[in-house]
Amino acid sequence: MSKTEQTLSIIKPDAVERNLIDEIKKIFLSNNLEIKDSKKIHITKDEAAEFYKVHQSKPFYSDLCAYLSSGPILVMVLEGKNAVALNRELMGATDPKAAGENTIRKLYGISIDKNSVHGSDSLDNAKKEINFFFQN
């Protein structure tokens, strides 16, 4: 049984810098994900550290925070049937070399670090991440 969900998607600095926003949005829209809200922002390293707090014990944490705050990003609320799983499927594996054909990361990712997009990994995290960027 599929239900309508919301998830957070971030188009990361490497993809924004390469003017890939419209191409990536087209992938979401052509796969029945609606963009309910979006904004282009430039977050600070402290904000990135707060956002990625779940990864703070991992060796890549500092680089991840530096990268996400290195340039403008586009944050979006995507909505659709099984949006969390669908978005993750469309993104592909974290490492673009391991990502499936025609996934966003396979098409546009540069490296495991500069992989163009972020997407929530669960419904609980989607709610937290949407609230992080879109507090009403």
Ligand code: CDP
Second form
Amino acid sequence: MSKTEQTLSIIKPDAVERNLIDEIKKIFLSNNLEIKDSKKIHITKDEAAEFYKVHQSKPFYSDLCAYLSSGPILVMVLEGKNAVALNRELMGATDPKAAGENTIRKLYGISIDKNSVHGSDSLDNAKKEINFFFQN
Ligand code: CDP
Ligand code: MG
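The structure above corresponds to the form predicted on its own; please give the structure of the form predicted together with ligand CDP next.
The complete assembly is shown below, putting the previous chain first.
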């Protein structure tokens, strides 16, 4: 049984900078995901460090935090049936070179670090990540 879920999507600086917001939104909307909330923001490196703290032991952590805070991003709450897994499917693999045909990262990703989008990886993390950016 599929259930309605919410997940967090981020359009990262490389994609915002290349004016890909509308193209990427179209992919979500044409795959039965609704955009329930969205805002364009420019976060600090400390905020990025807090958001990505699960990766703090990884060698790429510092670069990742610098990158996410390097320019404006679009954060969105996506809603739909199996939204968490569906968003991950539409995004494709972390490395654009390994991503499937017609996935967002295959179409628009530049490299493993500049891979255009973030998506929550579980329902639990989706709740935490939505709450991180959208406190009601
Ligand atoms: O974003 P995703 O969940 O697919 O991947 P992750 O393993 O949670 O890594 C988070 C982000 O770190 C990725 O989206 C990449 O931008 C970055 N990363 C990197 O720069 N170099 C790596 N070797 C792995 C991830
Ligand atoms: Mg991840």
